[in-house]
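First comes one chain, alone, set out as structure tokens in the form predicted alone.
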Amino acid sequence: MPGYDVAIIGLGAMGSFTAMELAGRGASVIGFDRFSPPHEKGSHGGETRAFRTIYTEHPDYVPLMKRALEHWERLAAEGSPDLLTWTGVLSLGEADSSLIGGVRQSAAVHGLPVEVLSADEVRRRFPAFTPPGNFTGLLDTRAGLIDVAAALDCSLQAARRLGADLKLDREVLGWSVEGREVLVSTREGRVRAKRLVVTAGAWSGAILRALKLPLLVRRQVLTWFRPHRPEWFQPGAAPVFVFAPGAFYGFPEIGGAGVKIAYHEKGDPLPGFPVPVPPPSKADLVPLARDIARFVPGLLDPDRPPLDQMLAAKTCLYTLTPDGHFILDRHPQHDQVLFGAGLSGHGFKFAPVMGEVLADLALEGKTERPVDFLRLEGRF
């Protein structure tokens, strides 16, 4: 029976960026997932990511961002430059929102840079964005956007290079602990590993059913619409932009793929998942069609009906936790079983940290990155 110093069950993005990670600093490593990285099946479908560093869902994610950044950069200096898009990210809102008050809050206490417009000043600079006289526009200059399907390539293939051992379209069956190993089993057979790092997204509770972890598994629809106005549209000429109801938001067309339009707080539950994943529905594209009407009506012929100008409709999956934030432990019961869970649907940018996290705990026993905030214990 093969044996290595890691196996990993799911290689999207914290998976593939942990076994780079783990490959690089010498360890053995053999990775599994059940499709073939990047896929519409998981929680990096979409094509594309927002990259912020002034982050409104918790201060404390801003030292990883720090830290991610560095990551995505090296690796766009390294030979992938197409990661990263600046682009900037623009976040719209009433003045007393969550929305607008997270952004000021986060860039305060981080001492980042942010600048303030108003409703008519967003209106002048960016054409496309209608906001109601009543909105404030944050502007996050430090920030853009992240090609999914180059950066999951960057990771795979540095990992290979590395000498990972990477089985894709394999199927984990089960896990246990036998002594100080972790046995892994696929209809191809079993391998044994000292450590055992489980980044499976939507199937994370399933793998580790017996911890029944909090996690809601939720279907997300994303739209991708042509411009009407396609020179209003392009990096440089709007950001990443988020609305505060509903976090409705867009990124700007990169490639003439279209406009990139979608809720992040809304969505169907999806529970006892794995289950079947409704395709999008009309009910899914008429809401969003009238608030693009509403906020960003520069996208649309209005002399056309709005779904007709949509070019294409996907899911993707939001692995959601009770109070929103990632869950990053060690299991309980066995020590040598790591894993990373819960992102809920903003974890792709802190991909390259959460390996280097998820490597340090593999192999070191402890890490000097401040994610004590995401242990499991105490929090629900």
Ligand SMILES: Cc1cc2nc3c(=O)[nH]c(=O)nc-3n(C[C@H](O)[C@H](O)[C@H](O)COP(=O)(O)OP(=O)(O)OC[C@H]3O[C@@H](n4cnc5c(N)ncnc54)[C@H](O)[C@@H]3O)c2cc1C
The other form holds:
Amino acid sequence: MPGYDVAIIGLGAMGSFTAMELAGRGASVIGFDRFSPPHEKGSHGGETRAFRTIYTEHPDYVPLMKRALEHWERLAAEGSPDLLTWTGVLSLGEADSSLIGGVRQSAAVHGLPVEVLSADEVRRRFPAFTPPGNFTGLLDTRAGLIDVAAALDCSLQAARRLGADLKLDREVLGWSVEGREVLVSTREGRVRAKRLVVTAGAWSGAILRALKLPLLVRRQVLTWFRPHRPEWFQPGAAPVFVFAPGAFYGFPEIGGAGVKIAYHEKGDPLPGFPVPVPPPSKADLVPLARDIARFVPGLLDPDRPPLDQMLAAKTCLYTLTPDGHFILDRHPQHDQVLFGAGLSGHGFKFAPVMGEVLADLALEGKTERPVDFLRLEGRF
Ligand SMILES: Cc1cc2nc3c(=O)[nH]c(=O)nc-3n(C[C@H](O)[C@H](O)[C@H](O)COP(=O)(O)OP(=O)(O)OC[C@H]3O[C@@H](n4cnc5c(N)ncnc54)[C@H](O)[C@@H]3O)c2cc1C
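Output the structure of the form predicted in complex with the named molecule; the preceding block shows the form predicted alone.
Every component of the complex follows; first up is the chain already shown.
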């Protein structure tokens, strides 16, 4: 049976960067994915992801985000120029909304630059948006979007170049501990490894079933609309934006693919996942069309039915923890097993730093990064 230093289950956002980091440090690595990332069956589908340094969710994400940005900028400079687009992220809402309050507070606490715009200033500077007069706009300028395909291409190719053995379209059926080693089983056979890293996204609860992780998988619907006023929606003319009600958000148009629009705070729970994921329905799309007409009217031709102007609608999965923070820890019974799970709909931007931390823990047993707040122990 072949033996490795580290086996990885799941080569999506977190697992692919973990493979790259481990292989770069000279470890022998085997990684498995049941599909062929990037794909649209898990949590990284939908072409783009936002990044921002102003982080309202927990203060300890800010140093992790700064470190992740160092990685992203280095990888972009080393030959993946499409990785990052600096568009800024514009948050819009009433002054007392948790979104606006949170952004203001995080910027103040961490000394991060933020531009404060009145509703009129937002309308003048970004004609795509029509916020109500009582809304404030906060523009995080150290922010923008990540191209998902470019990111995964970069991590998977680098991992391979550095010697990692990556098996795509190969589902892991189970794992067990034998002595100090871990055995990983697929239909094609078994492999041995000194360490196991589980980064299986929405499937993590099933793969780590004995831990009874408090994970809830939620179906999110993403849509793309062809802009009626394309010049208002190009990077440079429009930032990534989020409106406080429902955290209704969107991205500028990239490469003529349409403007991506969705809700962060809505979505149907899928208890007992893995279960079939229902496709987008009219009930998902009608509220979106209403909010587009209210907040981003230049996206639609007023003389045509909104949904006729939709280019595509797809699903994507959030894996939520009860407190919205990731879980990154060692298996309480088997310390050679590490896992990163429950990225709660905001984890992509952290993928390179999560890879660095999982590699630290797998090879050194410790990390300098501030990740104690993400430990499982004593949290739920
Ligand atoms: C609609 C939507 C919008 C988002 N927007 C943002 C955003 O703007 N910014 C941001 O930072 N984050 C965002 N996120 C969150 C981010 O995309 C996720 O947190 C991130 O992709 C999770 O990474 P992961 O590695 O845990 O899961 P995935 O990227 O899904 O990877 C898990 C992998 O494990 C594989 N796998 C599972 N089971 C097995 C098995 N048995 N054997 C082998 N392989 C297996 C799967 O095939 C999959 O490829 C968004 C997510 C969604 C759904």
